[in-house]
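Below you'll find only one chain, the form predicted alone, shown as C-alpha coordinates.
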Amino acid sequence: MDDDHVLEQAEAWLAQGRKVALATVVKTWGSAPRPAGSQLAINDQGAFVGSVSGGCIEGAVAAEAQQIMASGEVVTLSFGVSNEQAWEVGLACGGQIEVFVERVG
(Lines of atoms letter the chains of each structure in order from A and count residues from 1; the text may use other names and numbers.)
(Lines give C-alpha, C1' and ligand atoms only; values in the text may rest on other atoms or scores of the structure.)
Protein backbone atom coordinates (compact mmCIF):
# COMPACT_ATOMS: atom_id res chain seq x y z
CA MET A 1 0.00 0.00 0.00
CA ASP A 2 1.51 3.35 -0.97
CA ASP A 3 1.69 6.24 1.46
CA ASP A 4 -1.21 8.12 -0.22
CA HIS A 5 -3.48 5.20 0.67
CA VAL A 6 -2.13 5.19 4.23
CA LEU A 7 -3.15 8.83 4.64
CA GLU A 8 -6.54 8.19 3.00
CA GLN A 9 -7.22 5.36 5.46
CA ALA A 10 -6.15 7.56 8.38
CA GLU A 11 -8.62 10.22 7.22
CA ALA A 12 -11.36 7.60 6.90
CA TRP A 13 -10.74 6.37 10.46
CA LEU A 14 -10.83 9.94 11.76
CA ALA A 15 -14.14 10.50 9.95
CA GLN A 16 -15.49 7.40 11.75
CA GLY A 17 -14.55 8.94 15.10
CA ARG A 18 -11.51 6.71 15.69
CA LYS A 19 -8.28 7.92 17.27
CA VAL A 20 -5.37 7.63 14.86
CA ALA A 21 -1.58 7.72 15.06
CA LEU A 22 0.80 8.11 12.16
CA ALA A 23 4.29 6.60 12.15
CA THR A 24 6.86 7.89 9.66
CA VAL A 25 10.37 6.61 8.97
CA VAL A 26 12.59 9.67 9.51
CA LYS A 27 16.07 8.16 9.27
CA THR A 28 17.70 4.89 8.21
CA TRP A 29 21.24 3.47 8.27
CA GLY A 30 22.55 0.33 6.64
CA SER A 31 20.16 -2.17 5.12
CA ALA A 32 16.91 -0.78 6.50
CA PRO A 33 13.90 -2.49 4.90
CA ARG A 34 11.91 0.70 4.09
CA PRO A 35 13.14 4.16 3.05
CA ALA A 36 12.73 7.41 4.94
CA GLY A 37 9.22 8.78 4.40
CA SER A 38 7.51 5.37 4.60
CA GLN A 39 4.37 5.51 6.73
CA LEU A 40 2.13 3.40 8.93
CA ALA A 41 -1.30 4.52 10.20
CA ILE A 42 -2.71 2.88 13.33
CA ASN A 43 -6.17 3.28 14.86
CA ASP A 44 -7.31 2.92 18.46
CA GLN A 45 -8.69 -0.57 17.75
CA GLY A 46 -5.23 -1.81 16.76
CA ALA A 47 -5.83 -1.92 13.00
CA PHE A 48 -3.01 -0.58 10.86
CA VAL A 49 -2.14 0.02 7.21
CA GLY A 50 1.16 0.74 5.52
CA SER A 51 4.65 -0.27 6.54
CA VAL A 52 7.68 1.23 8.23
CA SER A 53 9.84 -1.89 8.08
CA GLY A 54 8.33 -4.55 5.85
CA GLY A 55 6.89 -6.30 8.92
CA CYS A 56 9.90 -6.34 11.25
CA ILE A 57 8.81 -3.70 13.79
CA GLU A 58 5.20 -2.88 12.93
CA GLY A 59 3.86 -4.65 16.03
CA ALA A 60 6.15 -2.70 18.36
CA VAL A 61 5.31 0.60 16.62
CA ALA A 62 1.56 -0.15 16.78
CA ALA A 63 1.81 -0.93 20.50
CA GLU A 64 3.65 2.35 21.15
CA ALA A 65 1.07 4.18 19.03
CA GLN A 66 -1.71 3.07 21.40
CA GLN A 67 0.04 4.91 24.24
CA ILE A 68 0.66 7.94 22.03
CA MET A 69 -3.03 8.14 21.07
CA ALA A 70 -3.94 8.18 24.76
CA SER A 71 -1.30 10.70 25.86
CA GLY A 72 -0.97 12.95 22.82
CA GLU A 73 2.83 12.79 23.11
CA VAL A 74 5.09 12.52 20.09
CA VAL A 75 7.89 9.96 20.16
CA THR A 76 10.83 9.02 17.99
CA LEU A 77 11.50 5.29 18.25
CA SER A 78 14.90 3.81 17.35
CA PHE A 79 15.48 0.22 16.29
CA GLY A 80 18.73 -1.39 15.22
CA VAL A 81 21.01 -4.34 15.62
CA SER A 82 22.60 -2.85 18.75
CA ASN A 83 19.19 -2.31 20.36
CA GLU A 84 17.93 -5.36 22.32
CA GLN A 85 14.34 -4.47 21.44
CA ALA A 86 15.21 -4.63 17.73
CA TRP A 87 16.16 -8.30 18.09
CA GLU A 88 12.95 -8.94 20.00
CA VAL A 89 10.85 -7.43 17.21
CA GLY A 90 12.88 -8.99 14.41
CA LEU A 91 14.98 -6.19 12.90
CA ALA A 92 18.02 -8.40 12.46
CA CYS A 93 18.77 -7.30 8.89
CA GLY A 94 21.77 -5.24 9.96
CA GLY A 95 20.11 -1.85 9.53
CA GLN A 96 18.88 0.82 11.88
CA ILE A 97 15.71 2.86 11.67
CA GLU A 98 14.14 5.86 13.42
CA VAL A 99 10.36 6.18 13.36
CA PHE A 100 8.49 9.34 14.41
CA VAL A 101 5.05 8.54 15.87
CA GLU A 102 2.33 11.15 16.49
CA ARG A 103 -1.39 11.30 17.14
CA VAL A 104 -3.33 12.92 14.30
CA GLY A 105 -6.70 14.59 14.13
Second form
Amino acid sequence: MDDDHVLEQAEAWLAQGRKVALATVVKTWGSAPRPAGSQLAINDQGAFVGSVSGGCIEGAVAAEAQQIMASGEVVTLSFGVSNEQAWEVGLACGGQIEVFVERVG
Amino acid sequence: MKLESLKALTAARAAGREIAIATRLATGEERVIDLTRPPGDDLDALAVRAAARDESGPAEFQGESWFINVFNPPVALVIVGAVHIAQPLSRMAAALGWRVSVIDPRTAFASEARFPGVTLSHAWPDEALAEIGVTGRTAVVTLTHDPKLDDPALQEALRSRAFYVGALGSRKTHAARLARLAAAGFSDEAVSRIRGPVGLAINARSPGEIAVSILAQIVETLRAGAR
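May I ask for the structure of the form predicted together with the partner chain now, the form predicted alone having been displayed?
Now the full complex is given, and it begins with the chain already shown.
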Protein backbone atom coordinates (compact mmCIF):
# COMPACT_ATOMS: atom_id res chain seq x y z
CA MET A 1 0.00 0.00 0.00
CA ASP A 2 1.31 3.49 -0.77
CA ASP A 3 1.66 6.55 1.44
CA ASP A 4 -1.85 7.78 0.57
CA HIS A 5 -3.35 4.76 2.37
CA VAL A 6 -2.05 5.13 5.91
CA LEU A 7 -5.31 4.20 7.67
CA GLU A 8 -5.92 1.28 5.34
CA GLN A 9 -2.42 -0.04 6.10
CA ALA A 10 -3.00 0.41 9.84
CA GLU A 11 -6.19 -1.62 9.55
CA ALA A 12 -4.39 -4.34 7.58
CA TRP A 13 -1.62 -4.56 10.20
CA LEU A 14 -4.15 -4.86 13.02
CA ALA A 15 -5.90 -7.64 11.10
CA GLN A 16 -2.53 -9.44 10.95
CA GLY A 17 -2.21 -9.20 14.73
CA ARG A 18 0.40 -6.42 14.71
CA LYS A 19 0.43 -3.55 17.21
CA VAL A 20 0.04 -0.16 15.55
CA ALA A 21 0.56 3.49 16.46
CA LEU A 22 -0.60 6.49 14.48
CA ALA A 23 1.19 9.86 14.33
CA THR A 24 -0.68 12.92 13.06
CA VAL A 25 0.63 16.43 12.36
CA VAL A 26 -1.71 18.60 14.45
CA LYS A 27 -0.06 22.01 14.19
CA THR A 28 2.47 23.70 11.94
CA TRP A 29 4.29 27.03 11.94
CA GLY A 30 6.40 28.50 9.18
CA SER A 31 7.52 26.38 6.28
CA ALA A 32 6.61 22.95 7.65
CA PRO A 33 7.02 20.25 5.01
CA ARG A 34 3.68 18.48 5.53
CA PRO A 35 0.33 20.09 6.39
CA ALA A 36 -1.78 19.40 9.49
CA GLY A 37 -3.58 16.10 9.15
CA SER A 38 -0.63 14.29 7.54
CA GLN A 39 -0.22 10.86 9.08
CA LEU A 40 2.36 8.17 9.70
CA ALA A 41 1.41 4.66 10.83
CA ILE A 42 4.03 2.49 12.51
CA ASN A 43 3.83 -1.17 13.54
CA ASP A 44 5.63 -3.11 16.27
CA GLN A 45 8.11 -4.51 13.74
CA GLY A 46 9.22 -0.98 12.86
CA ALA A 47 7.54 -0.85 9.44
CA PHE A 48 5.89 2.45 8.62
CA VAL A 49 3.74 4.08 5.94
CA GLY A 50 2.98 7.74 5.30
CA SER A 51 4.89 10.82 6.45
CA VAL A 52 4.73 13.68 8.93
CA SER A 53 7.68 15.63 7.47
CA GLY A 54 9.98 15.45 4.52
CA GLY A 55 11.80 12.62 6.25
CA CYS A 56 13.56 14.69 8.94
CA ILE A 57 11.68 13.46 12.02
CA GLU A 58 10.07 10.18 11.00
CA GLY A 59 12.80 8.24 12.83
CA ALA A 60 12.24 10.08 16.12
CA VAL A 61 8.46 9.75 15.82
CA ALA A 62 8.72 6.04 15.05
CA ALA A 63 10.89 5.51 18.15
CA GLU A 64 8.37 7.33 20.36
CA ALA A 65 5.56 5.37 18.71
CA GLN A 66 7.00 2.09 20.04
CA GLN A 67 6.55 3.41 23.61
CA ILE A 68 3.01 4.56 22.86
CA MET A 69 2.12 1.19 21.33
CA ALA A 70 3.11 -0.49 24.60
CA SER A 71 1.63 2.04 27.05
CA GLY A 72 -1.54 3.11 25.27
CA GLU A 73 -0.90 6.70 26.38
CA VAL A 74 -1.19 9.66 24.00
CA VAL A 75 1.54 12.27 23.53
CA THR A 76 2.04 15.44 21.53
CA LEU A 77 5.62 15.89 20.31
CA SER A 78 7.12 19.22 19.23
CA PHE A 79 9.85 19.58 16.63
CA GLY A 80 11.46 22.70 15.28
CA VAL A 81 14.15 25.29 15.57
CA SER A 82 13.10 26.48 19.03
CA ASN A 83 13.16 22.98 20.48
CA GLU A 84 16.36 21.47 21.86
CA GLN A 85 15.53 18.25 20.03
CA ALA A 86 16.23 20.23 16.90
CA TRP A 87 19.92 19.62 17.48
CA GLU A 88 19.32 15.97 16.85
CA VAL A 89 16.27 15.69 14.67
CA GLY A 90 15.42 19.20 13.54
CA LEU A 91 13.55 20.33 10.49
CA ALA A 92 16.03 21.45 7.87
CA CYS A 93 13.43 23.83 6.48
CA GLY A 94 13.25 25.83 9.72
CA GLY A 95 9.57 25.12 10.29
CA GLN A 96 7.99 23.85 13.50
CA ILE A 97 5.44 21.12 13.92
CA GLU A 98 3.49 19.28 16.60
CA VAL A 99 2.82 15.60 16.14
CA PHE A 100 0.14 13.72 18.10
CA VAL A 101 0.94 10.05 18.66
CA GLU A 102 -1.63 7.44 19.75
CA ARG A 103 -2.10 3.69 19.78
CA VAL A 104 -4.59 2.24 17.32
CA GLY A 105 -7.00 -0.51 18.31
CA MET B 1 -7.69 5.64 17.95
CA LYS B 2 -10.25 2.95 18.61
CA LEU B 3 -10.55 0.10 16.10
CA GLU B 4 -14.22 0.98 15.49
CA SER B 5 -13.23 4.58 14.63
CA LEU B 6 -10.52 3.36 12.23
CA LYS B 7 -13.01 1.03 10.55
CA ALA B 8 -15.57 3.84 10.22
CA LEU B 9 -12.95 6.06 8.55
CA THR B 10 -11.67 3.44 6.10
CA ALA B 11 -15.23 2.34 5.22
CA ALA B 12 -16.23 5.95 4.44
CA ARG B 13 -13.08 6.47 2.38
CA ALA B 14 -13.72 3.29 0.40
CA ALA B 15 -17.29 4.47 -0.30
CA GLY B 16 -16.15 7.99 -1.30
CA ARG B 17 -18.08 9.59 1.60
CA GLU B 18 -16.85 12.72 3.39
CA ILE B 19 -15.82 11.96 6.96
CA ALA B 20 -13.79 13.54 9.77
CA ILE B 21 -12.42 12.52 13.15
CA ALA B 22 -12.05 14.92 16.05
CA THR B 23 -9.47 14.00 18.73
CA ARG B 24 -9.05 15.65 22.14
CA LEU B 25 -5.30 16.06 22.34
CA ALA B 26 -4.97 15.80 26.14
CA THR B 27 -6.72 12.45 26.43
CA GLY B 28 -7.11 10.85 23.01
CA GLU B 29 -10.92 11.01 23.36
CA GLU B 30 -12.34 10.96 19.84
CA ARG B 31 -15.46 11.40 17.74
CA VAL B 32 -16.02 10.23 14.18
CA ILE B 33 -18.10 12.86 12.36
CA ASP B 34 -20.24 12.01 9.33
CA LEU B 35 -19.98 15.21 7.29
CA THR B 36 -23.01 14.35 5.16
CA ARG B 37 -25.30 14.75 8.23
CA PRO B 38 -26.45 18.00 9.85
CA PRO B 39 -24.11 19.00 12.72
CA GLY B 40 -25.30 17.99 16.19
CA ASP B 41 -23.12 20.49 18.10
CA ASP B 42 -20.28 23.01 17.72
CA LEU B 43 -17.61 20.36 17.26
CA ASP B 44 -19.56 18.82 14.36
CA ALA B 45 -20.06 22.30 12.87
CA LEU B 46 -16.33 23.06 13.11
CA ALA B 47 -15.63 19.81 11.26
CA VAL B 48 -18.08 20.72 8.49
CA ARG B 49 -16.35 24.09 8.06
CA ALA B 50 -12.91 22.48 8.02
CA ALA B 51 -14.11 20.05 5.35
CA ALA B 52 -15.41 22.92 3.21
CA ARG B 53 -11.87 24.40 3.30
CA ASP B 54 -10.43 20.90 2.74
CA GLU B 55 -8.15 21.69 5.67
CA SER B 56 -7.49 19.66 8.81
CA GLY B 57 -6.55 21.72 11.87
CA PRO B 58 -6.80 22.49 15.56
CA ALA B 59 -10.14 23.42 17.16
CA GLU B 60 -11.30 24.69 20.56
CA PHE B 61 -14.38 22.92 21.92
CA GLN B 62 -15.72 23.31 25.48
CA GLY B 63 -12.43 24.86 26.57
CA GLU B 64 -10.36 21.90 25.35
CA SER B 65 -7.88 21.56 22.49
CA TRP B 66 -9.07 19.21 19.78
CA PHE B 67 -7.71 18.32 16.38
CA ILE B 68 -10.08 17.80 13.47
CA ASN B 69 -8.75 15.58 10.71
CA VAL B 70 -10.81 15.84 7.55
CA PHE B 71 -10.97 13.02 5.03
CA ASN B 72 -12.54 14.45 1.92
CA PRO B 73 -13.05 12.09 -1.00
CA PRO B 74 -10.42 12.44 -3.71
CA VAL B 75 -10.86 15.01 -6.43
CA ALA B 76 -12.77 13.63 -9.42
CA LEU B 77 -11.56 14.68 -12.86
CA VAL B 78 -13.98 14.25 -15.74
CA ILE B 79 -12.37 14.57 -19.16
CA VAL B 80 -14.64 15.08 -22.15
CA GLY B 81 -12.90 13.95 -25.32
CA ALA B 82 -10.68 10.86 -25.44
CA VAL B 83 -8.11 12.72 -27.54
CA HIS B 84 -4.31 12.54 -27.36
CA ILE B 85 -4.02 15.09 -24.51
CA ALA B 86 -6.50 13.04 -22.49
CA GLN B 87 -3.99 10.17 -22.29
CA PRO B 88 -1.21 11.92 -20.33
CA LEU B 89 -3.84 13.99 -18.49
CA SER B 90 -5.64 10.89 -17.20
CA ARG B 91 -2.36 9.17 -16.23
CA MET B 92 -1.01 12.22 -14.37
CA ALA B 93 -4.32 12.86 -12.60
CA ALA B 94 -4.35 9.23 -11.44
CA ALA B 95 -0.83 9.77 -10.04
CA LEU B 96 -2.26 12.66 -7.96
CA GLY B 97 -4.74 10.19 -6.45
CA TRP B 98 -7.69 11.66 -8.32
CA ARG B 99 -10.55 9.57 -9.69
CA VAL B 100 -10.54 9.94 -13.46
CA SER B 101 -13.35 9.40 -15.97
CA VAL B 102 -13.13 9.94 -19.71
CA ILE B 103 -16.26 10.61 -21.74
CA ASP B 104 -16.39 10.22 -25.51
CA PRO B 105 -19.25 8.72 -27.53
CA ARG B 106 -16.74 7.92 -30.28
CA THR B 107 -15.83 4.39 -29.21
CA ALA B 108 -12.69 4.31 -31.36
CA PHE B 109 -11.30 7.16 -29.22
CA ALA B 110 -12.51 6.06 -25.79
CA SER B 111 -11.15 2.53 -25.91
CA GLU B 112 -9.71 0.40 -23.13
CA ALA B 113 -6.57 -0.04 -25.24
CA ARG B 114 -5.96 3.74 -25.33
CA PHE B 115 -7.05 4.30 -21.68
CA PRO B 116 -6.13 1.24 -19.65
CA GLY B 117 -7.68 1.27 -16.19
CA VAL B 118 -9.62 4.51 -16.73
CA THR B 119 -13.41 4.70 -16.24
CA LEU B 120 -14.80 5.24 -19.73
CA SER B 121 -18.25 6.41 -20.79
CA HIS B 122 -19.61 6.33 -24.33
CA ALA B 123 -22.81 8.21 -23.45
CA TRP B 124 -23.43 11.71 -24.81
CA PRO B 125 -21.43 14.12 -22.59
CA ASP B 126 -24.35 15.79 -20.77
CA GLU B 127 -25.92 12.40 -19.98
CA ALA B 128 -22.56 10.93 -19.04
CA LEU B 129 -21.85 13.82 -16.63
CA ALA B 130 -25.25 13.39 -14.97
CA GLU B 131 -24.58 9.67 -14.67
CA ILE B 132 -21.09 10.10 -13.17
CA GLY B 133 -22.43 12.73 -10.74
CA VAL B 134 -20.67 16.09 -10.46
CA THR B 135 -19.96 17.34 -6.91
CA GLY B 136 -18.05 20.25 -5.41
CA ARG B 137 -14.94 18.00 -5.58
CA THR B 138 -15.24 17.56 -9.36
CA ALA B 139 -13.22 19.21 -12.13
CA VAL B 140 -14.56 19.05 -15.70
CA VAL B 141 -12.29 19.56 -18.71
CA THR B 142 -13.49 19.50 -22.31
CA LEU B 143 -10.92 18.60 -24.97
CA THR B 144 -12.85 17.69 -28.13
CA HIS B 145 -12.91 21.13 -29.87
CA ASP B 146 -16.22 19.90 -31.27
CA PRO B 147 -19.17 22.07 -30.18
CA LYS B 148 -21.47 19.11 -30.67
CA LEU B 149 -19.67 17.32 -27.82
CA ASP B 150 -18.09 20.13 -25.77
CA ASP B 151 -21.13 22.40 -25.51
CA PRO B 152 -23.56 19.94 -23.87
CA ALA B 153 -20.79 19.02 -21.41
CA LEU B 154 -20.07 22.66 -20.58
CA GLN B 155 -23.76 23.43 -20.12
CA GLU B 156 -24.15 20.51 -17.73
CA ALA B 157 -20.92 21.51 -15.90
CA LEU B 158 -22.11 25.13 -15.50
CA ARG B 159 -25.34 23.88 -13.93
CA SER B 160 -23.29 21.80 -11.45
CA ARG B 161 -21.17 22.57 -8.34
CA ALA B 162 -17.95 21.60 -10.17
CA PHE B 163 -15.06 23.57 -8.61
CA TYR B 164 -13.25 23.79 -11.96
CA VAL B 165 -14.50 23.93 -15.54
CA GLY B 166 -11.94 24.18 -18.34
CA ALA B 167 -12.23 24.07 -22.13
CA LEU B 168 -9.44 23.46 -24.62
CA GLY B 169 -9.34 25.77 -27.61
CA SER B 170 -7.72 28.93 -28.94
CA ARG B 171 -8.89 32.39 -27.88
CA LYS B 172 -10.93 32.58 -31.08
CA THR B 173 -12.53 29.18 -30.47
CA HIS B 174 -13.23 30.18 -26.88
CA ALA B 175 -14.88 33.47 -27.87
CA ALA B 176 -17.17 31.61 -30.28
CA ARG B 177 -17.95 29.09 -27.53
CA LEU B 178 -18.90 31.84 -25.07
CA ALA B 179 -21.17 33.41 -27.70
CA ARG B 180 -22.96 30.09 -28.21
CA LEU B 181 -23.42 29.63 -24.45
CA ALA B 182 -24.77 33.19 -24.15
CA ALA B 183 -27.23 32.42 -26.94
CA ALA B 184 -28.26 29.31 -24.99
CA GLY B 185 -29.18 31.57 -22.05
CA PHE B 186 -26.09 31.43 -19.82
CA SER B 187 -25.16 34.72 -18.12
CA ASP B 188 -21.73 36.37 -18.38
CA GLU B 189 -21.15 35.47 -14.75
CA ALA B 190 -22.00 31.82 -15.38
CA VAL B 191 -19.71 31.45 -18.39
CA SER B 192 -16.87 33.29 -16.61
CA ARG B 193 -16.41 30.06 -14.61
CA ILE B 194 -14.99 28.41 -17.73
CA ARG B 195 -11.19 28.54 -17.88
CA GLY B 196 -10.34 28.99 -21.53
CA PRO B 197 -7.92 28.69 -23.19
CA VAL B 198 -7.47 25.94 -20.61
CA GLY B 199 -4.39 25.62 -18.40
CA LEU B 200 -1.72 27.86 -16.93
CA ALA B 201 0.38 29.81 -19.43
CA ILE B 202 3.65 27.85 -19.30
CA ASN B 203 4.29 27.66 -23.05
CA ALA B 204 3.22 24.02 -23.05
CA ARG B 205 3.57 22.34 -26.43
CA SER B 206 3.42 18.54 -26.25
CA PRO B 207 0.27 16.73 -25.03
CA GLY B 208 2.07 15.87 -21.77
CA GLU B 209 3.10 19.49 -21.20
CA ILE B 210 -0.44 20.70 -21.88
CA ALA B 211 -1.67 18.11 -19.35
CA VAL B 212 0.76 19.60 -16.78
CA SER B 213 -0.57 23.12 -17.43
CA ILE B 214 -4.18 21.93 -17.02
CA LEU B 215 -3.45 19.99 -13.82
CA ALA B 216 -1.49 22.93 -12.38
CA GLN B 217 -4.47 25.21 -12.99
CA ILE B 218 -6.85 22.74 -11.37
CA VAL B 219 -4.59 22.48 -8.29
CA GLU B 220 -4.33 26.28 -8.15
CA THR B 221 -8.14 26.52 -8.16
CA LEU B 222 -8.53 23.70 -5.63
CA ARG B 223 -6.12 25.38 -3.20
CA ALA B 224 -7.17 28.99 -3.88
CA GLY B 225 -8.55 29.31 -0.34
CA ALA B 226 -5.34 28.07 1.31
CA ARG B 227 -3.00 30.34 3.23
